[in-house]
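There is one chain below, alone, in structure tokens, taken in the form predicted on its own.
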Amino acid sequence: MTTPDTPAIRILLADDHALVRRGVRLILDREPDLEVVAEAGDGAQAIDLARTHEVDLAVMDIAMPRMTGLQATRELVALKPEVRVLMLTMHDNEQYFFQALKAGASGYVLKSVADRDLVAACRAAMRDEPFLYPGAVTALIRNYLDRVRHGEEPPDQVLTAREEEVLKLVAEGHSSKEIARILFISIKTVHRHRANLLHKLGLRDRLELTRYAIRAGLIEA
């Protein structure tokens, strides 16, 4: 929810179908903390609008003329690294999903469940937390298991020392504000570390982080 001191998240919406844009805009604009400030019909137009508008988040279709959503995401992330990008697509496709992550997208939402997932995905992206639909999580796990089978298992020390500190404090029940104070870092940095932890470890939430910390011997059960 917004307050007078927290302006709405400014969203650039890019899809080559006007009807889709209208439907997505209805979903987003009914939320007080979300505001669509620009609409594009293709990736190239999205980049042009990103240059002329103050945007916090871009919601991109993948298949668009002139410049695809994947190409536009790469350009937008390079142009404005602070802008988050969500892919909104009809394609429940592992190849597109991995390409979207590689391009710099913060999340991957299916159009078929946009009315259920899109608002949560927008808010998660702005918290620097990845948002993945269930099939994408399965794809990540399958990809990891394939790498293990082929001898590409990651090293034992997958977390940095600072990430281990954050993990321990999260598992002990400290809030992000408390962790920031204890470690003398910003709350935004804490959120980034938490998102990295979830991504690296393939976990979903604080409960799973706590279980991992217990198994890793960082805290006692």
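Show the form predicted together with another copy of the chain, please, the one above being the form predicted on its own.
All you get below is the one chain by itself.
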């Protein structure tokens, strides 16, 4: 419990599924110290609402149309550094976890957690305590530390605009020839970008690029 005179945490809720937003809102609004003050259906809308509302915490889905949660987090943190961001995701995925932290998120919570944990994560994020979502994190951190010790820096996953463009097209099933025609570049350049993507993301082939793009919310399945 919190002290009665503590002002409620003002929350911006961003998720592309209205049903999920509604459910999460019901969960959060039951807490006296949490108050959902705005709801966004995509990343761009979340940024807009953050401009016009007084917000302490953004609870944001990682995969949203128009602008992914990761991208929105980057912009939001740049725009209003005092706003904390709690990433909400269905993916228990190491890559995502670090991407979220790199983007500036204060916490990372799976949709498979219980409602009490979500509430706890909100409060922890506001206290600048990293919320450790159940289970996996210990293994994640150990893994991460191991790789750092072995000099295997996790692959830098900052894609250039052009690479992201190519990634989308590849994942949508276009052949190199088609992509070359679409982007007005040669097939070889498509190959180069794709090779860079594979290397940067530590993936093996187009198929894994596709799954990555779907996970990242760049395209729909």
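For clarity, a rigid core is taken as the largest C-alpha set superposing within 1.5 Å between two forms. Numbering follows the first chain given and starts at 1. None of the values given here were measured: they were computed from a predicted structure.
Is there a C-alpha shift of 2 Å or more at residue 199 between these two forms once the rigid core is superposed? The answer is yes; the displacement is at least 2 Å.
Verify the C-alpha shift of residue 25 between these two forms: is it 2 Å or more after superposing the core? Shift at residue 25: below 2 Å after core fit.
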